[in-house]
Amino acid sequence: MSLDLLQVLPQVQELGRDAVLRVKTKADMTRDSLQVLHEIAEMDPHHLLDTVERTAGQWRGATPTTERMDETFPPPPMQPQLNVIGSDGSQIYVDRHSPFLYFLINIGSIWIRYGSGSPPQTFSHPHIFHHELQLRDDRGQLISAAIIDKLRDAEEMHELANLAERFSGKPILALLDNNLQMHNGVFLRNHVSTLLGNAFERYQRSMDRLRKAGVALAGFIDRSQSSDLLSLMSLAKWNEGDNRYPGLTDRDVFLNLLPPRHRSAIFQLHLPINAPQQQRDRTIYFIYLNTGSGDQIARIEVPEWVVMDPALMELVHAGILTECQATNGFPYSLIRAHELAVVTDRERQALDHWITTICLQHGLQLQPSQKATTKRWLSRPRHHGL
């Protein structure tokens, strides 16, 4: 064993004491933040929007809609029949120490027809990317994991659009295990690769197809760490652009506000003016939803066309609750889509073995890097004689 547990025991004890202190501090901050929420809910929404405008477009946070910000909404009645489609993706990243360079994206998806008596239909679509133009960005650098993640996101949305057009049953709830902000964490240092730009365009075209099909699209985020509402509260009360409550999230607030199966008010997500989602007029809205199981408070993101149609918004609320009934608070369609998408270590090893075999058949013998060879040697059990 390489870790000496006795050496870290004092640090573990300190960690436990810090954890207890953080819980007590968080409880105090949560009570205070709830009071502030009730205070700003009394403010004129136009005044709040004017305060946001004065940030000159450099602020991220929540802005109010027509619903009172501290109001909660009970679940609407469930429709006797409901069509749910869900997709999720998995990937194998490029390994620069491998003798052959490639990456793989696998998309799993499911179509469930509640109330029809028909079994779900499931799908899995893997694709290997190995051409030089697919492996390198505009600077000639090997494609990063962040860009591969966004290519996967685009394929997940593309799969939802394909399913929505393939199966015409209505109403349709389309779910992603992700937020709907394609740009997050990737459009950095003012550099956007062609690969990433293409992924963004594919993502937006797929969203347009879902809008034209009248689909209730929603992104489900479990245990969200967002603090967009807290940022608005800090801006409105103290004129501070950042969350005044360090370590506190919006989820902590709604954990103490939302009864089981209720949703929060609808909020608009305000993004900095240089965010591609803003430039393309793809406004995102969100709610928080108590899925009815313990402390399961999920953030649900929806596009503008869903918010503008009360029937679609009710479909999101009631449909997600239906999906979560038998799964301890997480949508069943996303659980199954993940199972269909995941690529195991054994599957990756089998894939690498097939590639090696095919290369040998063509007279090409490839060798991994010395670092990869050393790691494989170190990972094997070794027995040393005395």
The other form holds:
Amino acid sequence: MSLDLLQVLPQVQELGRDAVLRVKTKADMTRDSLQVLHEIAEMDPHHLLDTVERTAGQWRGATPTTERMDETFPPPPMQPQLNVIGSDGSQIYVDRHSPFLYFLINIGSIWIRYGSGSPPQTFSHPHIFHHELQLRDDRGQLISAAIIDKLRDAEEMHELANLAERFSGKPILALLDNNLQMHNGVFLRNHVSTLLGNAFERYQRSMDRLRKAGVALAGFIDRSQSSDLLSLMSLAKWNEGDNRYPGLTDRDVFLNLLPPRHRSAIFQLHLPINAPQQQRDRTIYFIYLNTGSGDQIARIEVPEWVVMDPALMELVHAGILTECQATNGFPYSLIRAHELAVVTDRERQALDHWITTICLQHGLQLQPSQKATTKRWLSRPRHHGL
Amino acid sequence: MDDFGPLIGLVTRCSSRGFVGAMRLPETDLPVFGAFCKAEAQRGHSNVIGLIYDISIEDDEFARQMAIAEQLEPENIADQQARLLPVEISALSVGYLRGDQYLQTLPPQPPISMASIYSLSMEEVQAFTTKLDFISLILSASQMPVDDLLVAALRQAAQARSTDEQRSFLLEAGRECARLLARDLTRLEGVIFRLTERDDRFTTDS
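What would the structure be for the form predicted in complex with the partner chain, rather than the form predicted alone?
After this comes the whole thing, all chains and molecules, with the earlier chain placed first.
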């Protein structure tokens, strides 16, 4: 065992003391921020938008819509018939130490027809990428984990579009365990690599297919760390672009505002001018939702076509509540989609073994790197038995 | 004999004393406790005859959480039942088939992994139970409900026969049990009682 617990223990004790202080500080900040929220909810929304415009495109945060910012919305009636599709993805990243260079994306998905009594249909789609062109970016470097993540995101959205078109029958709620801002944070010095560009186009085409199918698409984010609304509050009250409450998140605010099963007002996500054009062309909105289980407050992101249709927004609200009622606040379809997508260490080892075996059958003897080999030396202690 | 009963599942692990298989979802009558089954061994030169003594379904944390959830939709229940948590069936080896001959001893080799497990047809059950040496194999087994397994197997063997032959078969089986359990009369009494209960055709007049 290499973790020196004697060194770690005093640090853990300090962590505990600090955590208590932070909770108290956070409680004070939350009370204060709620007061500010109520104040700016009284402001003229046009005045708020003018304030945002004056940041000259340098600011990220939330902007209000027609709904009063501190208003809460009770759950709409549950739909007797509800189709929910959920997809999730997992991956095996490229490992230069493994015997063979490849990466894998596995997409799991599920179609549940609530109100039918029928068992859901489940799907799993693994794809191995092993061609040289697939393994290298535009600079000839091995494809990074960040790009593979975005390829995975694109495949998740693509799978939702496939299911929506395959199983027509409204109403349909399509869920992702992710935000809908695909390009968030992935750029190589403002250069969009070809791989990433292709993934983004696939993502966007899939969203267009979902829009045409009239699907209520929503991204479910658990324990969101976003502070977009707090940034608006800071801008409106003190003309400060950044969140005035360090460590406080929008979720903390809504934890104290939203009754069980209520949603917040709809907010528009405002992006800075230097955000990618592709990202700024697709307006994203969000709400916060108290799923009714303890302090489970989720951020739900939706595209513009959902916001423009009150029936679809109600579907998002009621549908997610239906999905969360048995699972303490996380959608059932996303739990199952994750289960269908996840690739365990054992499965990865089995896959590596198959690849090695198949290559051996073709006369190729593959070896892992010496570093990987030495790690195996350390991994399996044995006890001497008498 | 080319008769194949329905496919039950596939062997996942095995030994000379028995084998374990997995299947997706049980049917109403397949598999059942005490049923005879078979699985190929020795590269097809023989078939191990087994007696199903355990049918189990594993759970995981997700299934346990769903089981105690307050509001579970019917579709969630259906999904939990259909999730790929395999139904495991455990079978005790009670003999093997080589060519046309049934031998009621432990098989020379267990089935191989992924061998198909088939239910025995009525004709096969009747043919296998012509001799009763398998009863001693059941009685010598451990860590399973041996007496219940024996009763279930003998009842199934009786039902594989015509109505006229059922009583005589059970009488003969009872005599064999009496011989093997002569030193444990309490246990013998229990076996005989369970073998004859709920079916007046098999009670003796005297």
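Residue numbers count along the first chain shown, from 1. All values reported here derive from a predicted model rather than from experimental measurement. Throughout, rigid core stands for the largest set of C-alpha atoms superposing within 1.5 Å between the two forms.
Chemist: Relative to the superposed core, report the C-alpha shift of Val8 between these two forms in angstrom.
Modeler: With the rigid core fitted, the alpha carbon of Val8 is displaced 2.8 Å between these two forms.
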